[in-house]
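Just one chain follows, in the form predicted alone, and it is written as structure tokens.
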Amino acid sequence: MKSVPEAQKIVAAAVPVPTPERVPLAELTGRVLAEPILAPFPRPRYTDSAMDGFAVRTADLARADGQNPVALRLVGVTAAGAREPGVVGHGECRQVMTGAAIPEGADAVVKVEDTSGFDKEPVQVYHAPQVGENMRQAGEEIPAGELLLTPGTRFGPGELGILAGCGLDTASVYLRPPVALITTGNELVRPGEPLSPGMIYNSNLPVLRTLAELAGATIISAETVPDDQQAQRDSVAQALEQAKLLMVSGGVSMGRFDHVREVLRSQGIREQFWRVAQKPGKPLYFGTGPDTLVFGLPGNPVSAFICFMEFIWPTLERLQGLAPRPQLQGTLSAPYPREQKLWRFLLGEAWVQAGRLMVRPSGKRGSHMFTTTLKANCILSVSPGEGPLEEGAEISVRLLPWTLLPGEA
């Protein structure tokens, strides 16, 4: 039986180098960048106006104020996108809209509110601007060649805006891992169907599917298979044809109808470990094929959930070129049980109080009690030891990525 750190190292070492692919701009949301993005030109590309107003020469307006305006002759209008910005000479001004290129000869922009307005000539200016006032200088935001986005960046609205603003309509990103999911058990019934005596509704299938999708995977198949070796063999063989990662829930323990390890062996999967010194989730399985990583998860819902977050979520991050999120340290607000020989995981709640990360374990601790996930925003864990951790002790905290960390509680 492997320790938790040993098992995590074995899984991390088995993850192959992520595969890049080029994807159009409209499909980049949530994808992870595989190449550096450099600015192809400066931004702004040219010096432009930050305001709707008038492009002027500051030397003409040194004495302008609210009591003594200076009159300037209007020589035209420059709109954003105009091919020719025009020229401003001594005693002249030119209307400029926000984003318009600064006309030749002008060295400042006076906003329209500090003038007699767009519709009056000559234009009365009530403000003496400084050189460069209300102007955005070429390259002041981004010089040409600057590194904008680094590999490992996940595309959100900001990253997409940067890419589009640079005129780039594609990017090289890492492949979304194709994932297959199999849940096993004669007792499993699809939600919505009648429930016979001895049967239970299958919650692991939607939960594991959702977790994989949240982690960035593409689900290529998700099915439930009975405790029949041939049926499981057929399902596993089909999944291995396309999946880079296969999850099998249930059938990995030591029960009479737990066939998954033998089925995987028959399909050429090399077992890397089976059973980890942890609670819950001790019968965790990990194996490798020529092109596929395979995880066998316990059937108990909380066990499967915690095993996914501790082992599969970091694997899916690595397959997309991401560094797994580091664990944090939190301070217990209540005692936490420890096991003499097993790494102990519990769902819990975390919040910030007086600048410290505070945590408490869930009150429901059975591996079948999935209601513990409803208020949880983290997983707490501690290595084997004697006696419980007391209130005030430090503990490892893995924040659940889709949850919020509340402030003062």
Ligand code: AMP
Given for the second form:
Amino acid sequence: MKSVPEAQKIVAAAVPVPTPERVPLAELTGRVLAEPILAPFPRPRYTDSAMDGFAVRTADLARADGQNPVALRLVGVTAAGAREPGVVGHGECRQVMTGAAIPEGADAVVKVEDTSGFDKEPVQVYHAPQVGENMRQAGEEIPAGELLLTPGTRFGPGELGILAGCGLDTASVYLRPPVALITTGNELVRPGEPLSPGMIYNSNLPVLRTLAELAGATIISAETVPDDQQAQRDSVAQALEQAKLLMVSGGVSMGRFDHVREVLRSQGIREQFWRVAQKPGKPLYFGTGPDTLVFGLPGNPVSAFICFMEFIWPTLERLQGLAPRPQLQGTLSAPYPREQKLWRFLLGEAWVQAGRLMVRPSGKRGSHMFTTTLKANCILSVSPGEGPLEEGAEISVRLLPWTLLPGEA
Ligand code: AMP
Ligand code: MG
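What would the structure be for the form predicted in complex with this ligand, rather than the form predicted alone?
Everything in the complex follows now, all chains and molecules, and the chain you saw is the first one.
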């Protein structure tokens, strides 16, 4: 039996180099960049006006103030997008709108609020500007050639704006890992169908599918098969054709009808480990095929959920070229159970109080009690040890990335 850190290391070492593909701008949200993006030109590209107002020569306006305006002759208008910025000579001014290139000869912009307005001539200016006032200098934000986005960056609104601002309408990003899901069990019934005695609804299928999608995967198949070797072999063989990652739920424990390990072996999957010193999730299985990473998850819904978050989520991140997010440390507001020989995971609640990350484990602790996920926003974990951790002790926290961290609770 492997320890949790050993098992996590084995999985991390088995992840292949991620594959890049070119994707259009409109489909980049959430994708992970596979190439560096350098500024193709300085930003701003040309010196322009930061305000709607008048381009002026500061030397003309040294004596202007609220009581003594200086009159300037209006020589034209430069709108944003104008091809020619125009020229401003001594005693002259030119209307310029925000984003318009600064006319030749001008060295400042007076905003329209500090003048007699756009409709009057000559223009009375009530303010003596500094050189460069209300101007945005070419290259003041970014010089040409600067590294703007590094490989491994995930596209959010900011990254999309930077890419578009560079004039790029595609980017090379890592493939969303194609994932296959097989849930096993004679007792499983699809939601919406009637239940007969001894049967339960298949809840792992939607949970695992959604978790994989939240982690950035593309689900290529999601099936349910009975505890039948032939049916499982067929389903696994089909999944292995295209999936980079296969998750099988159920059928990996010690039961008489738990065939998944044997089935995977028969399909050429090399077992890397089976059983991890953890609670819940001891029967966790991991194997590798030529092109596929295979996880066998225990069927108990909480075990499957926690095993996914601890082992598969970071794997899907690595498969997309992302560095898995670091764990945090939180302070326990209640005692936390420890096991002598097993790593102990529990779903928990985390919140911020007086600037500290506080946590407590959920009340219901059975690995079949899926209601514990409802308020949970983190997974807490502690290495094996004697006796419970006391209130006030520090503990490892893995925030569930799609949840929010509340304030005072
Ligand atoms: P197993 O890992 O196959 O021994 O299953 C352990 C427990 O999880 C049993 O009580 C199963 O009925 C339950 N279980 C297995 N698969 C699912 C599933 N897809 N949805 C909900 N419960 C499941
Ligand atoms: Mg089963």
